[in-house]
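Single chain ahead, written as structure tokens, the form predicted alone.
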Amino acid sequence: MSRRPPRGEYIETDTGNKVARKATLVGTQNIMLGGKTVIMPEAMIRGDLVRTLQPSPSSSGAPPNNTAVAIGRYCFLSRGCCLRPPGRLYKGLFTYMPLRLGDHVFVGPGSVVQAATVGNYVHIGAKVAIGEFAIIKDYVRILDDTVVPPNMVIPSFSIVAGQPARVIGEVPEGGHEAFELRELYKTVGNNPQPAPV
């Protein structure tokens, strides 16, 4: 009989990211969590397409910043999304460029993110498709469904939806609870609790 407690289904990191063993993370070296950041199964990151450009011989000498796809504190990667770098063609090469995400965002199941940047406390809702180099502000709420073209500016405080992705509102004023996402990231893991009623 093995001494060994049994495997969970999430690995627990010292900062308390909680990653699904399901999940699927590429380039692993080129990832950043800022902490409390849930990734559920089958959900993916490519840290893989990272910036490919050689730094300049007039650079300090510091090792170039190979960040792919940074995420802030307590995101949520649903089942089946996928978090992707926007490329580009650069001084004649195609090459990566960051992706960014702030605190307290929600990735919808299915839902594939190239954003360039998406700004904290940001709900993106299942099967969206953000396009490349969209800059996504704080406090927006993207409905299920949306396509984001690339490029796209959403502004702070807008409720998205559509195809193409249109503004149709905006979050009302006191209803910047609902992007909080502490509660919800207790109750995932290896000894999830309950959710409040």
Given for the second form:
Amino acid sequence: MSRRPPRGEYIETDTGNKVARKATLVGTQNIMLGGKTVIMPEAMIRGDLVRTLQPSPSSSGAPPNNTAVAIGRYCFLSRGCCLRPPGRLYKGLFTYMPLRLGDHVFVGPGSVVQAATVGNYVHIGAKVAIGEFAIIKDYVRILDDTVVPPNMVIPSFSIVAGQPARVIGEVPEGGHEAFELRELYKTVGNNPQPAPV
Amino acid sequence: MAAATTSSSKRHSILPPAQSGPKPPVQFSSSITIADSAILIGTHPITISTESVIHPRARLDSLGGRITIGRRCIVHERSTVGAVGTEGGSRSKREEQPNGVTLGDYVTVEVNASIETGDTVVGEGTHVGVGSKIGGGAVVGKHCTLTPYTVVAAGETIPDYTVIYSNGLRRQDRRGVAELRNKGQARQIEVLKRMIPSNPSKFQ
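With the form predicted alone done, generate the form predicted in complex with the partner chain in the same format.
The next block holds the full complex; its first chain is the one shown before.
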């Protein structure tokens, strides 16, 4: 009895994305992955919540941009996290706005991200709630159990913690190498490599 | 094959099995929006009133008692309404038709929030934040705001217009924006109605 090789836990795309079969992606046609992104099991992305209002009426005839969630390279979405675009009333109408993640963004297990923009090299800890339309700049570390209130802007190189979130420190000089996620990317997938010590 | 064995070994969990549970009797209004991948389980009836929205992967569990959801409520993904709590459910155990959870009109239950069963009441216009937990038998008043990761103890009574922060701090909301919030909720539902493919017949 011949059997096909067992299906891996992850789907690996040509651009190096590793998406767990048990991840819940809703509205996949509106989710952009930059490449080399890891989506672990039970992570959830709401791509179906697209913006209803287009910024300018399509006069140039270009197709409307329907991206709901855009993710950069080397992002790592841990188990049980949830990315959903933020929504608000705009000119009397309710609309969702796109959620953008930069490169090398780590989202910890159980976190809910409803930010407008997350910059590059951002580390979001476990069980963090990021409120709607928060803007997180580059090289930010958000510690576990933080509640980032809606519309908060977190400047670059800050360390943030607390309920509600406050800037409690700065990323030390030379500390930004710790945000690099290339090594972590290699440790998951269908044939994971052990993490370097 | 391997998956089957692992899942059978996982069945020893104390939690009720996910989707294999009994199909509850439902009473839907014709104007609700319920996603295909919502999870409805339990033995007691589940009632959802007009224009409410149930997001994908939201979980309504009526094992511990009847679930009633008011008008224009939004239940977000991965939230649980009617979770079987550790101590909840004792108050109405002997009744024929125990009340599990009652959500008033215009209630929002955010992502990962959990409302335990056992005659729990959430009043009109209340916003239950991300990852919050309301214990069994708690009565939350009207137009309250529960910020992310708030815990309301079982059996607690929260007065109307209370704001509860995740660190336990409470204050009264005197802004008087309840009407506006309800209007905003109605707008949001209009949009969600178009976005979430509804499939109420799957549950009926």
